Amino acid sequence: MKEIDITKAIYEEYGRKLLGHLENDVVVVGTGPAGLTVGYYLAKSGMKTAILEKRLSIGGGIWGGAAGWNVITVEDKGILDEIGVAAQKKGDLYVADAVELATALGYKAKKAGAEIFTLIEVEDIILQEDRVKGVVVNSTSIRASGLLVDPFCIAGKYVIDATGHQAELVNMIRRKKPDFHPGQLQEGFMDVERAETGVVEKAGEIFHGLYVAGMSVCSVFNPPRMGPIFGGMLKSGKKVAELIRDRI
(Lines of atoms letter the chains of each structure in order from A and count residues from 1; the text may use other names and numbers.)
(Lines give C-alpha, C1' and ligand atoms only; values in the text may rest on other atoms or scores of the structure.)
Protein backbone atom coordinates (compact mmCIF):
# COMPACT_ATOMS: atom_id res chain seq x y z
CA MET A 1 0.00 0.00 0.00
CA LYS A 2 1.62 3.24 -1.18
CA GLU A 3 0.38 5.34 1.75
CA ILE A 4 2.12 3.01 4.20
CA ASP A 5 5.26 2.93 2.06
CA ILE A 6 5.42 6.72 2.26
CA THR A 7 5.07 6.71 6.04
CA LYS A 8 7.62 3.94 6.43
CA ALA A 9 10.18 5.71 4.24
CA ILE A 10 9.85 8.97 6.19
CA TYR A 11 9.97 7.28 9.60
CA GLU A 12 13.02 5.18 8.73
CA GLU A 13 14.96 8.13 7.27
CA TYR A 14 14.18 10.48 10.15
CA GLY A 15 15.08 7.75 12.64
CA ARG A 16 18.39 7.20 10.86
CA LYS A 17 19.23 10.91 11.03
CA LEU A 18 18.26 11.27 14.67
CA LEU A 19 20.06 8.13 15.85
CA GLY A 20 23.13 9.28 13.96
CA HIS A 21 23.14 12.59 15.84
CA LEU A 22 22.27 11.72 19.41
CA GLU A 23 25.99 12.15 20.10
CA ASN A 24 27.87 14.97 18.40
CA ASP A 25 31.00 17.01 18.46
CA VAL A 26 28.84 20.14 18.57
CA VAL A 27 25.16 20.91 19.07
CA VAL A 28 24.01 24.28 17.71
CA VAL A 29 20.72 25.63 19.04
CA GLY A 30 19.08 28.16 16.72
CA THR A 31 19.13 28.55 12.94
CA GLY A 32 19.41 32.29 12.54
CA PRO A 33 22.37 33.83 10.69
CA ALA A 34 24.92 32.99 13.39
CA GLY A 35 23.60 29.47 14.03
CA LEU A 36 23.58 28.43 10.38
CA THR A 37 26.98 30.02 9.78
CA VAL A 38 28.62 28.30 12.74
CA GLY A 39 27.00 25.01 11.69
CA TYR A 40 28.35 25.39 8.17
CA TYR A 41 31.92 26.09 9.25
CA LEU A 42 31.90 23.36 11.90
CA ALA A 43 30.66 20.72 9.47
CA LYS A 44 33.06 21.96 6.80
CA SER A 45 35.89 21.36 9.27
CA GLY A 46 34.78 17.73 9.64
CA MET A 47 33.02 18.04 13.00
CA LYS A 48 29.84 16.07 13.63
CA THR A 49 27.26 18.81 13.99
CA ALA A 50 23.56 18.84 14.86
CA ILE A 51 21.59 22.07 14.45
CA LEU A 52 18.30 22.36 16.35
CA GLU A 53 15.44 24.73 15.55
CA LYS A 54 12.19 25.00 17.50
CA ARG A 55 10.29 26.54 14.59
CA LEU A 56 9.12 24.87 11.42
CA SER A 57 11.55 26.74 9.17
CA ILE A 58 15.15 27.83 9.43
CA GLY A 59 16.61 31.31 9.06
CA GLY A 60 15.54 33.11 12.24
CA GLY A 61 15.33 36.85 11.68
CA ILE A 62 16.95 36.78 8.24
CA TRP A 63 13.67 36.44 6.35
CA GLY A 64 12.20 39.74 7.50
CA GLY A 65 15.11 42.00 6.67
CA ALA A 66 13.93 45.39 7.93
CA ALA A 67 10.21 45.88 8.67
CA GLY A 68 9.42 42.81 6.59
CA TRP A 69 11.36 44.04 3.56
CA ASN A 70 13.33 40.97 2.58
CA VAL A 71 16.66 42.71 1.97
CA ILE A 72 19.65 42.66 4.33
CA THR A 73 22.89 44.61 4.49
CA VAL A 74 26.51 43.77 5.28
CA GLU A 75 29.70 45.82 5.30
CA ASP A 76 31.91 42.92 4.22
CA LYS A 77 30.61 40.43 1.66
CA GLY A 78 33.35 37.82 2.12
CA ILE A 79 31.09 35.17 3.66
CA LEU A 80 28.33 35.95 1.15
CA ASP A 81 30.79 35.33 -1.68
CA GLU A 82 31.86 32.04 -0.12
CA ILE A 83 28.31 30.67 0.09
CA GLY A 84 27.30 32.01 -3.33
CA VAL A 85 24.94 34.84 -2.34
CA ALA A 86 24.83 37.78 -4.74
CA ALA A 87 25.51 41.19 -3.20
CA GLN A 88 25.32 44.67 -4.67
CA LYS A 89 27.30 47.70 -3.57
CA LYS A 90 25.23 50.54 -2.07
CA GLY A 91 27.51 53.28 -0.80
CA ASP A 92 29.56 51.82 2.07
CA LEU A 93 27.27 48.77 2.30
CA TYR A 94 26.37 45.69 0.34
CA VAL A 95 22.75 44.59 -0.02
CA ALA A 96 21.57 41.01 -0.51
CA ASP A 97 18.26 39.21 -0.80
CA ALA A 98 17.18 37.89 2.60
CA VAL A 99 15.49 34.79 1.16
CA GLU A 100 18.59 33.94 -0.84
CA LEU A 101 20.78 34.30 2.25
CA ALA A 102 18.57 32.17 4.50
CA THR A 103 18.25 29.36 1.98
CA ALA A 104 21.92 29.48 0.97
CA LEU A 105 23.10 29.22 4.58
CA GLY A 106 20.82 26.26 5.22
CA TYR A 107 21.86 24.54 2.00
CA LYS A 108 25.58 25.06 2.57
CA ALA A 109 25.37 23.84 6.17
CA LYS A 110 23.49 20.71 5.09
CA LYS A 111 25.80 19.97 2.16
CA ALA A 112 28.83 20.44 4.42
CA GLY A 113 27.50 17.61 6.58
CA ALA A 114 25.52 19.29 9.38
CA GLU A 115 22.16 17.74 10.23
CA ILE A 116 19.30 20.18 10.81
CA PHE A 117 16.31 19.24 12.97
CA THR A 118 13.27 21.53 13.03
CA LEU A 119 10.36 21.52 15.51
CA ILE A 120 12.77 20.45 18.25
CA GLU A 121 12.81 22.68 21.32
CA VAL A 122 15.43 22.70 24.05
CA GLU A 123 13.86 22.62 27.52
CA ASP A 124 16.94 22.00 29.65
CA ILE A 125 20.68 21.46 29.60
CA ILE A 126 22.77 18.41 30.47
CA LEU A 127 25.21 19.75 33.05
CA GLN A 128 27.71 17.30 34.54
CA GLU A 129 30.89 18.05 36.48
CA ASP A 130 30.10 21.75 36.05
CA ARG A 131 30.27 21.43 32.25
CA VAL A 132 27.58 21.54 29.56
CA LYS A 133 27.51 18.18 27.78
CA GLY A 134 24.31 18.36 25.77
CA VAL A 135 20.68 19.45 25.71
CA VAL A 136 17.34 18.08 26.83
CA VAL A 137 14.79 18.40 24.03
CA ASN A 138 11.17 17.79 23.17
CA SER A 139 8.79 18.33 20.30
CA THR A 140 7.82 21.98 19.91
CA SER A 141 4.16 20.99 19.61
CA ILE A 142 4.30 18.99 22.86
CA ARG A 143 5.92 21.94 24.61
CA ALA A 144 3.27 24.30 23.25
CA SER A 145 0.44 22.02 24.37
CA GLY A 146 1.61 22.07 28.00
CA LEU A 147 1.41 18.29 28.22
CA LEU A 148 3.75 16.64 30.75
CA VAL A 149 5.58 14.39 28.30
CA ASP A 150 9.12 13.31 29.05
CA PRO A 151 11.87 14.67 26.77
CA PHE A 152 14.95 13.02 25.26
CA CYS A 153 18.59 14.08 25.12
CA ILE A 154 21.12 15.06 22.48
CA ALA A 155 24.76 15.11 23.54
CA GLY A 156 27.61 17.29 22.34
CA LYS A 157 31.19 17.92 23.40
CA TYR A 158 30.29 21.59 22.93
CA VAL A 159 26.95 23.38 22.73
CA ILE A 160 26.30 26.75 21.07
CA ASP A 161 23.57 29.17 22.12
CA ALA A 162 22.55 30.84 18.86
CA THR A 163 18.96 31.44 19.99
CA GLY A 164 19.07 35.19 19.39
CA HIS A 165 17.71 37.90 21.65
CA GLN A 166 16.43 35.41 24.24
CA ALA A 167 19.80 33.70 24.83
CA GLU A 168 17.70 30.73 25.90
CA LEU A 169 20.44 28.34 26.98
CA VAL A 170 22.30 30.98 28.96
CA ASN A 171 18.99 31.78 30.66
CA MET A 172 18.50 28.12 31.59
CA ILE A 173 21.82 28.00 33.44
CA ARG A 174 21.17 31.40 34.98
CA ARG A 175 17.85 30.32 36.49
CA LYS A 176 19.46 27.39 38.31
CA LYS A 177 22.84 29.03 38.98
CA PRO A 178 21.99 32.72 39.65
CA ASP A 179 25.60 33.66 40.39
CA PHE A 180 26.67 32.55 36.93
CA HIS A 181 25.32 35.72 35.28
CA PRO A 182 23.72 38.11 37.78
CA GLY A 183 23.01 40.92 35.29
CA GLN A 184 20.12 41.40 32.88
CA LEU A 185 20.05 39.57 29.57
CA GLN A 186 19.31 42.27 27.02
CA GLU A 187 21.07 44.20 24.30
CA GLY A 188 21.69 47.92 24.53
CA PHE A 189 20.33 50.79 22.47
CA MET A 190 20.89 50.83 18.71
CA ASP A 191 24.49 51.58 17.73
CA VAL A 192 25.49 49.75 14.58
CA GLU A 193 29.24 50.37 14.66
CA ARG A 194 29.72 49.19 18.26
CA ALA A 195 27.28 46.30 17.86
CA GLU A 196 28.89 44.94 14.71
CA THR A 197 32.26 44.91 16.46
CA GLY A 198 31.03 43.66 19.83
CA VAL A 199 29.02 40.70 18.50
CA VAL A 200 32.24 39.32 17.01
CA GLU A 201 34.72 40.30 19.71
CA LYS A 202 32.69 38.85 22.57
CA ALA A 203 31.53 35.68 20.82
CA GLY A 204 32.98 32.64 22.56
CA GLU A 205 32.70 30.38 25.59
CA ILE A 206 30.41 31.76 28.30
CA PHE A 207 30.29 28.64 30.51
CA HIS A 208 32.28 25.40 30.42
CA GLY A 209 31.24 23.75 27.15
CA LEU A 210 28.70 26.46 26.21
CA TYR A 211 29.43 29.10 23.57
CA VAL A 212 27.37 32.11 22.48
CA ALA A 213 27.12 33.45 18.93
CA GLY A 214 25.10 36.14 17.18
CA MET A 215 22.42 38.09 19.02
CA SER A 216 22.85 35.85 22.06
CA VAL A 217 26.19 37.64 22.48
CA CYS A 218 24.41 41.01 22.62
CA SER A 219 21.93 39.74 25.20
CA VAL A 220 24.66 38.27 27.41
CA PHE A 221 27.23 41.07 27.25
CA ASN A 222 24.83 44.00 26.64
CA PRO A 223 26.45 45.64 23.62
CA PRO A 224 24.04 47.62 21.43
CA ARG A 225 21.59 46.10 18.98
CA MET A 226 22.43 46.51 15.29
CA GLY A 227 19.22 46.11 13.32
CA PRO A 228 19.12 44.60 9.81
CA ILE A 229 22.88 44.49 9.20
CA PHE A 230 24.08 40.91 9.32
CA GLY A 231 27.83 40.86 8.72
CA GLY A 232 28.70 40.84 12.41
CA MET A 233 26.35 37.95 13.10
CA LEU A 234 27.83 35.91 10.26
CA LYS A 235 31.37 36.64 11.44
CA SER A 236 30.36 35.84 15.02
CA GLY A 237 29.27 32.38 13.92
CA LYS A 238 32.46 31.83 11.94
CA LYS A 239 34.60 32.90 14.90
CA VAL A 240 32.90 30.44 17.29
CA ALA A 241 33.34 27.63 14.76
CA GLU A 242 37.07 28.42 14.59
CA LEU A 243 37.41 28.54 18.38
CA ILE A 244 35.79 25.12 18.77
CA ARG A 245 37.67 23.65 15.84
CA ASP A 246 40.96 24.67 17.44
CA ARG A 247 39.95 23.02 20.73
CA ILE A 248 38.81 19.77 19.16
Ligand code: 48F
The other form holds:
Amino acid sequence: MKEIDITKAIYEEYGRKLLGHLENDVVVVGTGPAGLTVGYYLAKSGMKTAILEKRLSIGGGIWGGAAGWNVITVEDKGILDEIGVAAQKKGDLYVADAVELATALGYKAKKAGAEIFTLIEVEDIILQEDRVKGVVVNSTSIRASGLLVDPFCIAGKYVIDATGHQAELVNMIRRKKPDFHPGQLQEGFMDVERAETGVVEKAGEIFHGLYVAGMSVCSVFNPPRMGPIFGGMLKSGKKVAELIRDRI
Ligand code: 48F
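The form predicted together with this ligand, contrasted with the form predicted on its own above:
Entire complex below, previous chain first.
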Protein backbone atom coordinates (compact mmCIF):
# COMPACT_ATOMS: atom_id res chain seq x y z
CA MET A 1 0.00 0.00 0.00
CA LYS A 2 1.35 3.42 -1.00
CA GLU A 3 0.57 6.68 0.82
CA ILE A 4 -0.27 8.37 -2.44
CA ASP A 5 -2.89 5.71 -3.26
CA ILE A 6 -4.82 6.71 -0.17
CA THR A 7 -4.91 10.32 -1.34
CA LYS A 8 -5.93 9.28 -4.85
CA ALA A 9 -8.72 7.05 -3.54
CA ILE A 10 -10.17 9.83 -1.37
CA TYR A 11 -9.87 12.56 -4.01
CA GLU A 12 -11.41 10.42 -6.75
CA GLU A 13 -14.30 9.29 -4.58
CA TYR A 14 -15.05 12.80 -3.32
CA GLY A 15 -14.90 14.07 -6.92
CA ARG A 16 -17.35 11.37 -7.96
CA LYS A 17 -19.76 12.32 -5.18
CA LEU A 18 -19.56 16.03 -5.93
CA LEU A 19 -19.81 15.72 -9.72
CA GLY A 20 -22.81 13.46 -9.21
CA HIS A 21 -24.59 16.13 -7.15
CA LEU A 22 -23.78 19.45 -8.80
CA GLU A 23 -27.29 19.25 -10.27
CA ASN A 24 -30.11 17.89 -8.13
CA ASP A 25 -33.82 17.61 -7.84
CA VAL A 26 -33.50 19.02 -4.33
CA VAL A 27 -30.76 20.69 -2.29
CA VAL A 28 -31.35 20.52 1.47
CA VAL A 29 -29.38 22.98 3.59
CA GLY A 30 -28.82 21.83 7.17
CA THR A 31 -28.59 18.40 8.79
CA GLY A 32 -30.62 18.95 11.94
CA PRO A 33 -33.73 16.81 12.55
CA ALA A 34 -35.69 18.66 9.86
CA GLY A 35 -33.03 18.58 7.13
CA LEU A 36 -32.14 14.93 7.61
CA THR A 37 -35.81 13.92 7.67
CA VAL A 38 -36.57 15.81 4.45
CA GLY A 39 -33.48 14.31 2.86
CA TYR A 40 -34.45 10.81 3.90
CA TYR A 41 -38.00 11.00 2.57
CA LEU A 42 -36.98 12.74 -0.66
CA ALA A 43 -34.28 10.19 -1.43
CA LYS A 44 -36.59 7.35 -0.49
CA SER A 45 -39.09 8.53 -3.10
CA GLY A 46 -36.37 8.52 -5.75
CA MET A 47 -35.39 12.17 -5.87
CA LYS A 48 -31.80 13.17 -6.45
CA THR A 49 -30.96 14.89 -3.19
CA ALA A 50 -27.89 16.68 -1.87
CA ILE A 51 -27.76 17.62 1.81
CA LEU A 52 -25.28 20.34 2.80
CA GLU A 53 -23.91 20.94 6.28
CA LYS A 54 -21.46 23.63 7.34
CA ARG A 55 -20.23 21.76 10.41
CA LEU A 56 -17.92 18.75 10.49
CA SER A 57 -20.70 16.48 11.70
CA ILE A 58 -24.39 16.03 11.02
CA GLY A 59 -27.26 16.23 13.49
CA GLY A 60 -27.60 19.95 14.27
CA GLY A 61 -29.44 20.44 17.54
CA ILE A 62 -30.33 16.76 18.02
CA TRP A 63 -27.16 16.01 19.99
CA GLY A 64 -27.94 18.54 22.70
CA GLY A 65 -31.43 17.27 23.64
CA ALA A 66 -32.32 19.74 26.39
CA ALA A 67 -29.54 21.70 28.11
CA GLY A 68 -27.02 19.21 26.75
CA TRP A 69 -28.82 16.14 28.20
CA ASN A 70 -28.74 13.92 25.14
CA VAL A 71 -32.30 12.63 25.26
CA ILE A 72 -35.03 13.88 22.93
CA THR A 73 -38.84 13.86 23.20
CA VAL A 74 -41.59 13.44 20.63
CA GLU A 75 -45.34 13.23 20.95
CA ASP A 76 -45.75 10.66 18.17
CA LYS A 77 -43.19 7.95 17.46
CA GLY A 78 -44.23 7.05 13.89
CA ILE A 79 -41.12 8.46 12.23
CA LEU A 80 -38.86 7.00 14.96
CA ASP A 81 -40.39 3.58 14.31
CA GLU A 82 -39.79 3.96 10.60
CA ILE A 83 -36.08 4.68 11.01
CA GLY A 84 -35.60 2.08 13.73
CA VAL A 85 -35.04 4.35 16.74
CA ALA A 86 -36.24 2.92 20.07
CA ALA A 87 -38.74 5.10 21.91
CA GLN A 88 -40.14 4.68 25.43
CA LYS A 89 -43.49 6.02 26.53
CA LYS A 90 -43.47 8.60 29.35
CA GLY A 91 -46.97 9.93 29.96
CA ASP A 92 -48.11 11.78 26.82
CA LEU A 93 -44.61 11.73 25.35
CA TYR A 94 -42.01 9.32 24.02
CA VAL A 95 -38.32 9.67 24.87
CA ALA A 96 -35.45 8.50 22.67
CA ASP A 97 -31.68 8.67 22.72
CA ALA A 98 -30.29 11.72 20.90
CA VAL A 99 -27.20 9.87 19.66
CA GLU A 100 -29.39 7.09 18.27
CA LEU A 101 -31.65 9.59 16.49
CA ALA A 102 -28.85 11.66 14.95
CA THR A 103 -26.95 8.64 13.67
CA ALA A 104 -30.06 6.76 12.49
CA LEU A 105 -31.39 9.75 10.55
CA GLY A 106 -28.03 10.29 8.85
CA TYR A 107 -27.65 6.60 8.08
CA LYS A 108 -31.16 6.23 6.70
CA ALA A 109 -30.87 9.37 4.54
CA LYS A 110 -27.57 8.18 3.11
CA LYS A 111 -28.80 4.62 2.56
CA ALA A 112 -31.95 5.91 0.85
CA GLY A 113 -29.65 7.61 -1.68
CA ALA A 114 -29.15 11.17 -0.43
CA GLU A 115 -25.58 12.47 -0.61
CA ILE A 116 -24.44 14.38 2.46
CA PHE A 117 -21.65 16.96 2.22
CA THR A 118 -20.18 18.30 5.46
CA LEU A 119 -17.91 21.33 5.94
CA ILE A 120 -19.77 23.00 3.06
CA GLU A 121 -21.36 26.31 3.95
CA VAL A 122 -24.06 27.96 1.89
CA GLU A 123 -23.12 31.62 1.57
CA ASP A 124 -25.68 32.75 -1.01
CA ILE A 125 -28.48 31.51 -3.21
CA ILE A 126 -28.91 31.43 -6.98
CA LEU A 127 -32.07 33.42 -7.66
CA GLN A 128 -32.93 33.97 -11.32
CA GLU A 129 -36.22 34.83 -13.04
CA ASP A 130 -37.74 35.28 -9.58
CA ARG A 131 -37.05 31.68 -8.62
CA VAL A 132 -34.47 29.97 -6.40
CA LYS A 133 -32.42 27.60 -8.56
CA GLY A 134 -29.58 26.53 -6.30
CA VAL A 135 -27.01 27.63 -3.76
CA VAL A 136 -23.60 29.27 -3.72
CA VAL A 137 -21.26 27.39 -1.39
CA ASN A 138 -17.78 27.46 -0.01
CA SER A 139 -15.62 25.41 2.30
CA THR A 140 -16.48 26.23 5.92
CA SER A 141 -12.78 26.65 6.68
CA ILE A 142 -12.39 29.24 3.93
CA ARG A 143 -15.42 31.12 5.28
CA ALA A 144 -14.02 30.94 8.81
CA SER A 145 -10.61 32.21 7.72
CA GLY A 146 -12.17 35.35 6.23
CA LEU A 147 -10.21 34.86 3.01
CA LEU A 148 -11.93 36.26 -0.07
CA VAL A 149 -11.89 33.02 -2.07
CA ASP A 150 -14.58 32.56 -4.69
CA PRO A 151 -17.27 29.95 -4.07
CA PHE A 152 -18.79 27.28 -6.31
CA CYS A 153 -22.44 26.41 -7.04
CA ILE A 154 -24.81 23.52 -6.52
CA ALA A 155 -28.08 23.54 -8.47
CA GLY A 156 -31.46 22.21 -7.39
CA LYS A 157 -34.95 22.36 -8.86
CA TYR A 158 -35.97 23.03 -5.26
CA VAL A 159 -33.96 24.23 -2.27
CA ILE A 160 -34.88 23.69 1.38
CA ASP A 161 -33.92 26.05 4.19
CA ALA A 162 -33.45 23.67 7.14
CA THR A 163 -30.81 25.89 8.75
CA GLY A 164 -32.62 26.13 12.10
CA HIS A 165 -33.28 29.27 14.15
CA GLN A 166 -31.26 31.51 11.82
CA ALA A 167 -33.33 30.71 8.69
CA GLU A 168 -30.19 31.60 6.79
CA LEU A 169 -31.49 31.18 3.24
CA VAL A 170 -34.61 33.20 3.94
CA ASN A 171 -32.32 35.89 5.32
CA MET A 172 -30.25 35.80 2.15
CA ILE A 173 -33.34 36.71 0.11
CA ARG A 174 -34.38 39.36 2.65
CA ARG A 175 -31.03 41.10 2.48
CA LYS A 176 -31.38 41.70 -1.27
CA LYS A 177 -35.19 41.90 -1.47
CA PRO A 178 -36.30 43.63 1.77
CA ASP A 179 -39.97 43.57 0.71
CA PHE A 180 -40.01 39.79 0.59
CA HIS A 181 -40.31 39.36 4.37
CA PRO A 182 -40.33 42.68 6.20
CA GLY A 183 -41.18 41.20 9.63
CA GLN A 184 -38.90 39.94 12.40
CA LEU A 185 -37.25 36.52 12.04
CA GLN A 186 -37.93 35.06 15.47
CA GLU A 187 -40.31 32.68 17.21
CA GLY A 188 -42.78 33.81 19.85
CA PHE A 189 -43.05 32.93 23.55
CA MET A 190 -43.01 29.26 24.57
CA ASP A 191 -46.24 27.30 23.98
CA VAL A 192 -45.38 23.75 23.06
CA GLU A 193 -48.73 22.50 21.77
CA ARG A 194 -49.39 25.44 19.44
CA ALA A 195 -45.79 25.44 18.31
CA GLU A 196 -45.66 21.74 17.48
CA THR A 197 -48.78 22.02 15.34
CA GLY A 198 -47.76 25.36 13.80
CA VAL A 199 -44.34 24.21 12.63
CA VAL A 200 -45.93 21.42 10.61
CA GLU A 201 -48.85 23.47 9.29
CA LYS A 202 -46.64 26.29 8.07
CA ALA A 203 -43.81 24.18 6.63
CA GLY A 204 -43.79 24.68 2.87
CA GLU A 205 -42.77 26.93 0.01
CA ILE A 206 -41.83 30.44 1.14
CA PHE A 207 -40.48 31.77 -2.17
CA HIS A 208 -40.60 30.23 -5.67
CA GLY A 209 -38.37 27.16 -5.38
CA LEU A 210 -37.46 27.69 -1.70
CA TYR A 211 -39.09 25.67 1.10
CA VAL A 212 -38.71 26.00 4.87
CA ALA A 213 -38.70 23.06 7.31
CA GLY A 214 -37.99 22.82 11.05
CA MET A 215 -37.03 25.81 13.18
CA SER A 216 -36.64 28.05 10.15
CA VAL A 217 -40.46 27.78 9.82
CA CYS A 218 -40.75 29.22 13.33
CA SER A 219 -38.37 32.05 12.57
CA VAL A 220 -40.30 33.00 9.44
CA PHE A 221 -43.89 32.64 10.66
CA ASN A 222 -43.32 33.58 14.32
CA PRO A 223 -45.31 30.81 16.03
CA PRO A 224 -44.50 30.20 19.71
CA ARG A 225 -41.22 28.44 20.55
CA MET A 226 -41.52 24.78 21.52
CA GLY A 227 -38.41 23.97 23.51
CA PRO A 228 -36.81 20.53 23.55
CA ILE A 229 -39.41 18.50 21.66
CA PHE A 230 -38.53 17.18 18.22
CA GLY A 231 -41.73 15.71 16.76
CA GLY A 232 -42.65 18.89 14.88
CA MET A 233 -39.14 19.10 13.42
CA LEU A 234 -39.39 15.56 12.03
CA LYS A 235 -42.97 15.95 10.81
CA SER A 236 -42.32 19.28 9.12
CA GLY A 237 -39.42 17.64 7.28
CA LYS A 238 -41.61 14.77 6.16
CA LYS A 239 -44.34 17.19 5.04
CA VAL A 240 -41.95 19.25 2.89
CA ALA A 241 -40.60 16.08 1.27
CA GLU A 242 -44.17 15.05 0.40
CA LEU A 243 -45.03 18.50 -1.00
CA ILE A 244 -41.99 18.43 -3.28
CA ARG A 245 -42.50 14.82 -4.28
CA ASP A 246 -46.02 15.70 -5.41
CA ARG A 247 -44.65 18.52 -7.60
CA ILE A 248 -41.82 16.67 -9.33
O1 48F B 1 -30.46 23.82 14.29
P2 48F B 1 -30.90 22.57 13.64
O3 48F B 1 -30.95 21.33 14.44
O4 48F B 1 -32.29 22.89 12.91
P5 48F B 1 -33.69 22.10 12.82
O6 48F B 1 -33.53 20.87 11.99
O7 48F B 1 -33.97 21.60 14.31
C8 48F B 1 -34.02 22.46 15.41
C9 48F B 1 -33.77 21.62 16.66
O10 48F B 1 -32.48 21.05 16.59
C11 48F B 1 -33.87 22.40 17.97
C12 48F B 1 -35.25 22.66 18.37
C13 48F B 1 -36.14 21.48 18.60
O14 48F B 1 -37.32 21.88 19.06
O15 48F B 1 -35.62 23.76 18.52
O16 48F B 1 -33.14 23.61 17.87
O17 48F B 1 -34.69 23.09 12.43
O18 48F B 1 -29.95 22.27 12.38
C19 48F B 1 -29.62 23.26 11.46
C20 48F B 1 -28.36 22.81 10.74
O21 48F B 1 -28.10 23.68 9.66
C22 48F B 1 -26.70 23.93 9.56
C23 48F B 1 -26.28 23.98 11.05
O24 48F B 1 -24.87 23.79 11.18
C25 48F B 1 -27.11 22.87 11.65
O26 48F B 1 -26.44 21.63 11.61
N27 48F B 1 -26.51 25.20 8.86
C28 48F B 1 -26.90 26.44 9.28
N29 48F B 1 -26.57 27.36 8.38
C30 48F B 1 -25.95 26.72 7.35
C31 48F B 1 -25.91 25.33 7.66
C32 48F B 1 -25.36 27.15 6.11
N33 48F B 1 -25.33 28.44 5.75
N34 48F B 1 -24.79 26.22 5.32
C35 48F B 1 -24.80 24.89 5.67
N36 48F B 1 -25.34 24.44 6.84
